[in-house]
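Next up: just one chain, as structure tokens, the form predicted alone.
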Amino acid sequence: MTGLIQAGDIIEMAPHYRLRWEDAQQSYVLLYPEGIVQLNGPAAEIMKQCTNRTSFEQVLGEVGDLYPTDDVESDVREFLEEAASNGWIIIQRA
């Protein structure tokens, strides 16, 4: 699935999908009808940057503040990808 996100793509979150904090779990979790995803801190903060639209440049932006490595950006697009395949968010070409 590699080269599924592009450089000006726009993501967002799926409809039915929210990102909640729970203290039982002390971590953000993915509620959606059918269950619960626990994330974990990189992956939260991904999806954190998907409640509302925005550019992939902007979640590689504020994402690679937070954690500034030689590979945050496959990683972000790696779990973005991953994201996308599961129905958690949307991408729209530019």
Given for the second form:
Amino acid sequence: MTGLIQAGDIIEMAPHYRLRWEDAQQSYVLLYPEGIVQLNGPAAEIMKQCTNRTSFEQVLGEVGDLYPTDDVESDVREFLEEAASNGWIIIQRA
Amino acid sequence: MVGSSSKEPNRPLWVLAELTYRCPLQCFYCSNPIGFAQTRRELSTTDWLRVLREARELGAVQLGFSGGEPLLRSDLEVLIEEAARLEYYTNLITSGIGMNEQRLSVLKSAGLDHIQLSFQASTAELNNYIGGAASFEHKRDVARLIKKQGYPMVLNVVLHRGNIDTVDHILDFAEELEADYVELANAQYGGWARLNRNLLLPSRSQLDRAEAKVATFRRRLQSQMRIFYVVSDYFEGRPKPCTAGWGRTFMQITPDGTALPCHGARELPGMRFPRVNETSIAEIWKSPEFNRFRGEGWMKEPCQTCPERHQDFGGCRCQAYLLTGDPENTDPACALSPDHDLIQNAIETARRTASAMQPPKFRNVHNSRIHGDKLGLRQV
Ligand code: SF4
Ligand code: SF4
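Output the structure of the form predicted in complex with its partner chain; the preceding block shows the form predicted alone.
Everything in the complex follows now, all chains and molecules, and the chain you saw is the first one.
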């Protein structure tokens, strides 16, 4: 499903997506059939969390430690919702 | 704060390896050059292996194997194995002819990531007519095997006057085959599609009906299948950002080793594109030919001062040349182009001749020899 994230949702990178560090670009890239997305630092940190089954709370915990800003919760939520509508991650309601 | 970066990559992130022009099908919209039959020897396995390594060193990550029909190369498995070892994301772009269960599993263990399977239509009759061969049932079997072996599958159908009315059926068919993605791509009028344009161009109302059907289907879609609908630049009044900008992220290598910045570049006048068996990928990327339309310095008005130029790069150079005779012109698909009437006239001509059943010029060696000198593949 896509849409708004709720407490307890299970999050996982979509099958067939690869997250990889690329030396030439000095950044993480997300690869999928016929697509490449270059990720900036925070985006890559969030996607790294999603390579294994996780939850919104867990992602927020890890990323919040790295980027302890006031907006981190809404930023992470917004990114995940966007990522879900792009098909990068799959959100399952627990 | 969070998002994807838009930093200019300026390296060949995408490499399309056209392994052969040989193909058992004869689709009359094929994007291969019309004169493909004059092509010189195909690159050797050793050359391809070196090309894969060189491109990867420059930062290439997405690799497509296409053709013609890439399954006709018996070294495909070797190439895919090396590509996987180099950590490319590997895509096989195939008609399915030459695929079977055994080969699918060998390719899987070689490390193939994804398969794009083309259909010409979603019924046997239409599919076999457009492709010029009875291939439908085999393709359908291959699609099932692809899914059975756990590959992600893109199902690709080129849309044109002859099949666009069945777009809802195509979508149902794709869903039934459990495609992960379905790509509905309106024909681009280069290569063989240019030769058969009068037969292929749909009418405005056909296009509108098709788009409405796609929208309806999207709304009721239950599965995870994603739909890429590739619009027709002839009807949009806006050009396509051809290969995301000349020499920005894309390199295509033809069966004889010619490196191109876009599909149709070979037809441009006065240019001899470098060959991978004479020049390294790094030098090719910096060559005068790859610099020719890089950036915005070459643009004329109206593109030169248009705010859209950073998004569409002034459209397709090959279409500008094919239709206006000058590759520096604005792509005539753009409504702001002084030559836009060429597009409107083409639509009108196709509409008027629609009922006068001309036979298509199928993509085959015979037709390539007849029409190739006039229109395709200048340099051999
Ligand atoms: S478009 Fe058709 S004829 Fe051309 S390479 Fe693909 S399958 Fe073969
Ligand atoms: S004038 Fe040129 S840059 Fe502007 S929209 Fe048309 S093609 Fe694009």
